[in-house]
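Single chain ahead, written as structure tokens, the form predicted alone.
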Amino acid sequence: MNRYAIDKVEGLVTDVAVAAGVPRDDAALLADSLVDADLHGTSTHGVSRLNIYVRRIQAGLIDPAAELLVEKRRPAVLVVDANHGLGQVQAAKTLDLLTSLAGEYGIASATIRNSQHFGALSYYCNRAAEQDMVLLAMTNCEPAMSPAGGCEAFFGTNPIASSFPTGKGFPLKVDLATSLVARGNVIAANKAGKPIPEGWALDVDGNPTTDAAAALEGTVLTMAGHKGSALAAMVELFSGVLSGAAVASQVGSMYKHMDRKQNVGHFFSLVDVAAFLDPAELRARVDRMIDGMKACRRRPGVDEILVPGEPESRKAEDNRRHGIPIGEATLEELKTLCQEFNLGFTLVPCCD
């Protein structure tokens, strides 16, 4: 897989989004979020998603210039309607509003409805951590996972995430789907024509499958059995039910439902660290916790204990030096988009 310069990829993604009708500032934010996912090794939520966003804009299912509407507010609570705008753009704008409120009240929360798939939750959590704030983020997703004992897609993979600031050069970040694996991994395998490992998914009849296409028609499995199913239900309650968005099986599919909007829901709760503890003291305490984790006696064959967020930080450091990898299928989609919008395809492989 060839690698490409980060600034060149961001520039091309921005230009394509602008050509699709996205205001330039919003297009730059979208590009930043997608490239950030690739940078940290989460390519399933990166530039590979641009094509489907543009196709949904063209189908009238995403409003590329939607206004963010705050429908209700209390001093530290926002009820937000994303107006079917780009998920990344509307979520980042909501986070900006919460940042001001959390700075005043110590904690602030928001629900968001009428949104879309909005990429990696850690993108927003890490942005908060850079400002000495802690964001707890959740979102529901298009149906992909059955409740425990079922074999019909009902819940999305319903991720939950949070990042804490540290003095280690990276945030201590937890960002996990409530499925055994993120559905994006199955989508990527299907796009590449590759099988998936045993134990990831069931087909429509409830049988284990290694066929990515069959898995997409069936259901991925929950993490930790019934516990993952319960956690998925909790995320659905906060993100879908509480927000007024679509709930579980009613969420539109980004790929299958090109005739209706997604109406995804999100839940954000933002904590200003300074309301509880001096930020420097918090970072020092988290650092001591990290040091303690890494000092634990290791299992046989383990050279180093890595803490949540550390592998992604190392991946990002490597990708900053060498460029981000982009697969052939995504490159072909980018070339097609450039042709459609009469844009020059400017990406060339790079190395140092």
Given for the second form:
2 protein chains.
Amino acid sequence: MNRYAIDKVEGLVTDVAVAAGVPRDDAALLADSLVDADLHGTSTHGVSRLNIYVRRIQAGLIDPAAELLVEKRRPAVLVVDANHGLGQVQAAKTLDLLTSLAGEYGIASATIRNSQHFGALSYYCNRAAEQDMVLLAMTNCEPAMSPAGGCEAFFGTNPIASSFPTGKGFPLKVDLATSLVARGNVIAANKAGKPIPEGWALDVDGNPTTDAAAALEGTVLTMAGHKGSALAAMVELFSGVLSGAAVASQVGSMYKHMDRKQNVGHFFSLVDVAAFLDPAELRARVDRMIDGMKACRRRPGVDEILVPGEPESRKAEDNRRHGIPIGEATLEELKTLCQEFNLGFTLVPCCD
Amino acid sequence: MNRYAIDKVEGLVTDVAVAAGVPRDDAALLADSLVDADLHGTSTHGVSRLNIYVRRIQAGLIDPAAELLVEKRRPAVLVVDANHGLGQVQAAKTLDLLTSLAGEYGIASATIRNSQHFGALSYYCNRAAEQDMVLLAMTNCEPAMSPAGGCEAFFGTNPIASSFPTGKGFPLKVDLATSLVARGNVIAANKAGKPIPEGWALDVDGNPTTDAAAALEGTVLTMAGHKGSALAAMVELFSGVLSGAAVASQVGSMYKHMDRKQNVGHFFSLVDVAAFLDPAELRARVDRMIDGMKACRRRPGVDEILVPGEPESRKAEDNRRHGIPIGEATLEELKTLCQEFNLGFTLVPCCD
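Cool, the form predicted alone is there; where's the form predicted together with another copy of the chain?
Starting with the chain above, the whole complex follows.
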């Protein structure tokens, strides 16, 4: 896979988004969030999503210049209507509003409805950690998993995430879909025409399948059986039910439903570390926990214990040096978008 | 297993706790929480724990009449020192304080340090749900699980829980340890002299074991491999690190360490539903989600899809009618406690 210079990719994504009707500042934010995902090795949430966002803008399903509406307010709570704007843009704006509230009250929370797929939760969590705040983030997603006992796509892969600041040069970042594997991996396998491992998914009749396309028609399995199902329900309650967004099977599919809006719901709860203890002390305490994890006796064959966020941080370091890898399919989509918008396609594979 | 009348058990537990130095109101609260766990079928967090609490009071490791100290305050945040009081008592008192803050600010949060094992998280979550509030609760616990890649008891089984109000007669209750199974099950198997299923635990050398005692010396496995490990880390960060309590392997063991305090940490985040939407509307939305879950196409051999909290609610109904089952070992402990405190042992198995 060829690699490309980060600033060039960001520039191109920004230009495409602007051409699609997104205000320039918002387009830059979108580009930053997508490229950040590629940078950290989660390309399933990266630039590969730009094309579908643009197609949904063109279909009138995403409003590229939507206002963020705070519908209801308590001192430390915002009930937000994203007005079908870009998920990344509306979520980042909501996080900015929450940041000042959390600074004032110690904790602040927001629900966001009428939103879209908004990329990797860790993007928002890491932004918060940089300011010595801890964001707990959840979102519902288009139907993909069945509740325990069922075999019908009902819940999304409903991730939950949080990042804590450290003194290690990267945040301790927990970001996990409640599916056995992130659905993005199934989408990527399908795009690449590859099979998926056994145990990941059921087909539409409830039979185990290794066919990625059949899995996308059927259901991906929850992690840890009924526990993952329960956690997916909890994420749905906070992000879909409490927010007033579409719930579970009512959430629109980004790829399948080009005739209706997604109405995804998000839940943010933001803690100001300083309300609890000195941020420097918190970082030192997190660092000691990290040191303790890494010093644990290892299972046979394990060379090193990596803490959550550490593999992605190493990947980002590598990608910063050598450029971010972009797959052929995504590259072709970008070329087509540039042609359609009469933009020069400026990406050339970068040498080391 | 014999069953016993709920009010009799509660009365006995209260009397024992009072005799051990717990103020009567606090003793009644402790009894209510323990009996509530037995009532819902989670006897691992029920009356079976009374004996060790009393022994730790007698050893000076739990202060039965500790003051709850709010060390630090932001408008919507309480940083609490439980002063080594009973976990259940200090947590319930903190929840009461949070309830009025959440009513005012929409959301409020507390950390609690210098606490103990405090029973089932769902006890607090269900109390909140009864008041149309949603509590997100986490706690660290004595070391039991290794981070992914390791084989050393480091994290506790670190549960996370939340309950949402419904119109179904029971809350939708998510309460899950991040271990494959709750460590209480291993303790119960060990108490009963029974083996545990393969895959639950590793012995002290990192080898799989079905011996409950060996598992208690070794580590129980996280649910879902590295995902469960990451979630355990997140729970540790909120409840152990942010609170200023002991962290991971530093948490004292309730049974093994009769020479030092536990210093468990808890994290509570309490949302007032009314800050987001009308509580009646929320309940209706939760009910629709429940109906949707139950209506999902079922896998072969599955007669009914149960939602989280539903099995426990049915168990509670049965136990309310027929009395709560108490095992022989626990019964013997209760008898001994009554003898030591010169209390009449008033429990007789109840007829239907």
